[in-house]
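Taking the form predicted alone, here's one chain by itself in structure tokens.
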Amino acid sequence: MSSNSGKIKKIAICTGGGDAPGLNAVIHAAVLSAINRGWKVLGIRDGYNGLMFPENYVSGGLIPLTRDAVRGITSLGGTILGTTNKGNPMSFPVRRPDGTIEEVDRTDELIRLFCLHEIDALISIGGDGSLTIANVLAKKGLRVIGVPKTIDNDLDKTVITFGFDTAVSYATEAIDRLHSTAESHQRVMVVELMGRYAGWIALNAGMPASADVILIPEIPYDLAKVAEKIKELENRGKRYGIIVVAEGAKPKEGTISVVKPKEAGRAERLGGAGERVTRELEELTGREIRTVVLGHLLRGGSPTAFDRLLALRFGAAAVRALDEGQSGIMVALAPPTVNYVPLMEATNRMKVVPLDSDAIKTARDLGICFGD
């Protein structure tokens, strides 16, 4: 964590990586806390794409934040300035003549076109990848402030991260319709939530849905276990069965599903944990089973209000650190205060669900299967 010195005229907001509900309420407090400070707003288009490829953009790749141009927004989904997850400008894809592809560190030529535009400072909203680009941005001189969001909420040093909230609030009510259908058919329901390496989605939406079962990437599963819930689930008189899966659930001595594999400038695209496990499972149990994947819904809609008010709470943060002198921070929710984190500790490790959590005892006291 340092402190820089000097007056802010203009700063600059960005959202990268996977878009959050809530992400709109950041820009919001952050944009009305500056303007309140006298200090000029630009957002960024498409993650830092705005500052490095302004020809793409008809109206140009900054957008001047105004009171006018954030009224309203703290309610939407998305965000006003749109993301990406591919570019990375410290490992961009850049095309050789013989149409091989290298990537290349273009975080120096970031740093220059601050500098030509006037720039002060950046507030840097995103999860791990996002943030360790602002990290490097910051070790080269740039005052930044890094603010944590991810749905996934496996960013380290936060308790919580905006947009985390609303895809549990939606992945739980979405299992809770699933319990009449299954239990109309008597069928079981293989259901795919979004959770690529931490299973804090599916464990914080399962229990509350009351799954019978809950895979999850931080413990490797025997389906045969599976397969002897579901005919517990049968010798009680229960026809029905619901099996969480995040889709970065993998088999013990197995790997994780993967649609598409990491090249350059973008990372692996996981897909089809559930249904692996439906088809292996109705292989075990000779059950008709069913899959359904909300994937990207969870991303979609208004954030509930506890999600807009962390997010409302970190913008106005990130902005007071910036007054404060500070960069090379993440502001990050300690209740019951808001507090800064350096940046390197925030992306040094990513936040998986602990095996002695009590969230996971709880679970296992209710009867609830982990595959293990």
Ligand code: F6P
Second form
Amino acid sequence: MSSNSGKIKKIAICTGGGDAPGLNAVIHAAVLSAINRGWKVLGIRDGYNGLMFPENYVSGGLIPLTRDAVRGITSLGGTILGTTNKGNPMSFPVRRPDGTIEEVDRTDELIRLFCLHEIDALISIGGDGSLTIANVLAKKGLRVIGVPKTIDNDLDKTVITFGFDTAVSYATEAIDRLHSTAESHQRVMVVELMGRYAGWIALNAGMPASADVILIPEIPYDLAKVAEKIKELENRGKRYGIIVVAEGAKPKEGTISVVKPKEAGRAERLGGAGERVTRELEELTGREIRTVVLGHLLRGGSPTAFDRLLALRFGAAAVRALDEGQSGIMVALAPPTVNYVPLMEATNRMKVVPLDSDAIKTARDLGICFGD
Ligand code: F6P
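Cool, the form predicted alone is there; where's the form predicted in complex with the named molecule?
Expanding to the full complex; the earlier chain stays at the top.
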């Protein structure tokens, strides 16, 4: 690793956390922009694993990212580098002799590895967790630019993240398809969508897909209100209903649905929010209700044109930032432009749906019930 002001010869790119459509487009743009400046580019496999555990990879933990390596990847979902949301290097799980797990900070070791491979700078593409690690690495002297990624769109300081539009488009189409079967069978359908602690996907897909009820983490729900809404639909002669539930939605007096609690080096795993609504609502209404969980389908597939373009802009902007001598910042969408914000600010707080937003007001004007 050279000093913060030295000339860049070689950079690395890594992708961390859950994948999102558009990651490959960021890689494509960053690689071409870097190569066009005469820089070499390495891809780190599976977050930082390729750097920390190269012995686990048959063809090495670092991939040379050449023009050929990134040709044609803009339209591909996933990430050609692989990713992980386990083994955060800031709180790396290590088993003690007595069998208990200890969390160890391995970021100093990471910095040494960047030096060893003569990597002058890093482009870290990830969500809240990855960008927090990126900030620590920047503070320890590595030149780092963060690129925000999450289908949940809950990262602060950027109007939108790539992957969100693809997830919303897919969810909207999926919910559209439920209307005819729900109507034919006079059923209520509950659709659970991703969105851990923010309801952006549920709101932005539920409204255009004409949901009757949208339950989001920002508005704890009372199922009695939802049952009233179902009754109201019945009274108006509508014999079916569509309820969209964000995976992080929770009842007024309750907690979110967790299937696996937080472990060393990884976050809690959510699940079951939709099924919980279905069970309790069946009892309250006596109606036949079915649950559909879209889950990881929202993370798959080819990115929409919007996400591809945003991701390409982010990738190129990250390289321009390095070329300008910047570090410790994240590229962000501030329409009509892409700007830079300190990583520290971007990871300070989560961006949730503002309850006074026009989208929430519009949904209420349309008669959509939030269970409150
Ligand atoms: O944060 C993005 C996200 O897609 C969440 O909506 C979801 O809870 C989580 O990732 C699931 O991650 P995993 O890959 O561990 O199942």
